[in-house]
Amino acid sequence: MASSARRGPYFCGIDAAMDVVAGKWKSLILWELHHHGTRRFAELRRGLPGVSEKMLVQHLREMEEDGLVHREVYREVPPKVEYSLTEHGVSLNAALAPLGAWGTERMARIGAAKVSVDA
């Protein structure tokens, strides 16, 4: 099971952190999450483009498991799930700002282009 992969023994600080990370969509769902708020699964999918329904649930049930995010379910039809940050997830956020800083320096130094996503 995942959740038991992610229990080290890790190398070092930087090792445990990038493990709870890893995967292209987990820190772009951080950031989704920081700046809109709690959302629903649909527009989470919407606001990462490209990241299939298998991905993004599959992300967010580790990042859930690892206490980052929070799953809230309202019994109503139709069903109603709506995922946000856990007081973990914010702190995580906070400590990857840097490395957002470095990347949009970086994104200025070479020229890339940034991707505009309508939400």
The other form holds:
Protein chains: 2
Amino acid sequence: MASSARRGPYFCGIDAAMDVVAGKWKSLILWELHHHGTRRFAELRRGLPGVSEKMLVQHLREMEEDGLVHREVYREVPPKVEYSLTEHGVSLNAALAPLGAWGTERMARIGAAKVSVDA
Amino acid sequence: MASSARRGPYFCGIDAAMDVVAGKWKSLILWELHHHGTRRFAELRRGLPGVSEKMLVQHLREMEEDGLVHREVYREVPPKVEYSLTEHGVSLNAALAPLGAWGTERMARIGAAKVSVDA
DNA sequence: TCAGGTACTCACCAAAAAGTAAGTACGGCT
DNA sequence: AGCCGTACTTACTTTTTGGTGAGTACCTGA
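Return one more block: the form predicted together with the DNA, after the form predicted on its own shown previously.
Below: every chain and molecule of the assembly, starting with the one above.
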């Protein structure tokens, strides 16, 4: 029950891809990691205003299982864990780019607000 | 409460796009409509094995609200309603294509099964 | 006459996803 | 001594999502 009940039979490629990106914060995590290269847990948390620690851990674990992110643990005294995109994570991000462009256009069309995030 | 509580402030374009595609069957509806051009309600239902009438109606309504699909009602005696993609629906589908390709690759990688659908 | 097809709506229920709040082990800083 | 920060885990609750099955109004074909 730790991981998700996914990887099921898919209707098509989009279905398979959506399975992996589904989750309130997953695409944002992807973006954050792509943008910053490597991030620590607390950095991600701060970069994603509103995310709960539980969801962040959960999503990161699933994305690790799905081969999208790499988790590097440093056995140090204040714990340190670094997350980064794997090759598959990078290619997924690239595949997501046109969708992002479409979404940006849509935001302009409907005049949607943007969540303010500071780098 | 009929429609969805969406269109909220978005973090980025992907967020905005995902909002519109989120839902178990939406991407499949998009694909079905793109593939066949125009489809009646029952045709869609038959093309999406496993979808419930409730969800199909609900998703179609939301997609109509979001300007992705066009709903043409013929006031005839056995009711007839035709659904087709709008310009925005078509462009969303195009933006989804690379994601679909990525997903297809992933299916091959992990050896995921495909749901059997007959045309 | 009666099942079957059209395109739905409605009420109810189950499951999944996400949020909340607390706890944990350890050290540094003040 | 006491609080902050690290990176989590755990239990519990709420919200959201999706599924089930019935009902509707009308017509067609067997």
